[in-house]
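Shown next as structure tokens: one chain only, the form predicted alone.
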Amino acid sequence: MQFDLEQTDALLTTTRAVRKRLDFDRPVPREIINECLELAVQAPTASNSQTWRWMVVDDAEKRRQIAEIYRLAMQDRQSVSESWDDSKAADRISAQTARVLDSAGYLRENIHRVPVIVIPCVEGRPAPDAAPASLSAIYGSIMPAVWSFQLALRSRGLGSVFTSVLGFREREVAQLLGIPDNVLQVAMIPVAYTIGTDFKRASRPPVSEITHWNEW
């Protein structure tokens, strides 16, 4: 099989966090949904275990009542921020960070108006005790599949963004959706067309500063 690897390069490389560039107004067919999904469950899982499972939200008023959560639940992310003792942090807050922070305070204004929210779970739950490889193998059998899902999304003119702070309200969306208790939520994603497709590489650091060979 041969890849375009231009056009393979620029989806890896240009599927962003997508927040103030979704568009609210344009439904999205459960069927793209769907497709998307098909394709996510493709990635790899611990032992072939296969435990992602799925939740998809297009009810109104339940995206409604998930909204209300999620500021809730970035009040207590807040709550958590402010409790470090750490007066420069501010100061090392880069140009780019700041306009993700602005983002995400417009994302959970607007949430209720996204027309699709995927939340991505998987069977099964860490120990309290849970060794890292426990929690690799959990988390590892998920987070694949979640980026597969974004990047398919991207390829047909959606956006998409992996947020995490709808866990500290999990158990409140549990019992709003019906999720067992067996069941862990691992985020929540807002899902959209976006306005416009001409997205860009980010600024990352190089390779060569963050890659260690052989030792550290």
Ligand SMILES: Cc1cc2nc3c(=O)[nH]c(=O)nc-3n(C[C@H](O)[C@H](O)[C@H](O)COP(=O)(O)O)c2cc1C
Contents of the next structure:
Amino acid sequence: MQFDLEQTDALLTTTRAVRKRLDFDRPVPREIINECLELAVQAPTASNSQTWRWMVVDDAEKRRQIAEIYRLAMQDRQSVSESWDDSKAADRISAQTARVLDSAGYLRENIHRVPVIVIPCVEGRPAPDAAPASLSAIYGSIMPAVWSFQLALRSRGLGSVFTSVLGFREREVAQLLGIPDNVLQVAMIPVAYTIGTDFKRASRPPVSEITHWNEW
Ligand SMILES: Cc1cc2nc3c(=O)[nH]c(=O)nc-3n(C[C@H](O)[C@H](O)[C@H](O)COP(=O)(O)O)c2cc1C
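Counterpart to the form predicted alone, namely the form predicted in complex with the ligand:
After this comes the whole thing, all chains and molecules, with the earlier chain placed first.
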């Protein structure tokens, strides 16, 4: 099989975190979500455990309630980061990061308008003293599928953004949606068609600066 590298590389390099360009007014058919999930579950899982679970919310009232919880979770996150030593934060915040924060604020204000919210979950929770290997096995059994899902969406004209902040209020979300205790929510992904389909490659440090060959 010959892949069209131009297309493949474009998909891999232009699948961005989309917030401001989510089209809140265009409905997303359930079939397209199912199609993208079918592709997503081709991703690997630890010991082929296939412990991924997907919570998809398109009910307007439930989305509204998730939006309320999301706003509280963002406040929780704010207080956590204020308790870190942030004395050098201003120096560290690049223009790019400032744009991300602005965009995250936009999402916070509009999240109730997103037509579909997907909460990727995994069955099983890490023990408090879990070894890195166990953490890798749990989170690693959902993250590759999540990224495949986001790529599949992008290739069909939809956008998404991986958000973790709702995890500060995981119990409230579980209660709202009836998610069992042993199911870990790993993200909350707003999904919508995008306004326009052109997205740019992001600026990243050269791989040579972050890669170590044979010795750190
Ligand atoms: C583990 C993880 C957690 C993230 N959490 C959030 C979040 O809570 N809220 C949000 O708006 N974006 C979140 N993001 C999206 C990142 O902000 C975004 O991917 C990053 O700024 C780079 O932008 P790009 O993906 O368009 O290159 C998260 C991304 C990852 C991988």
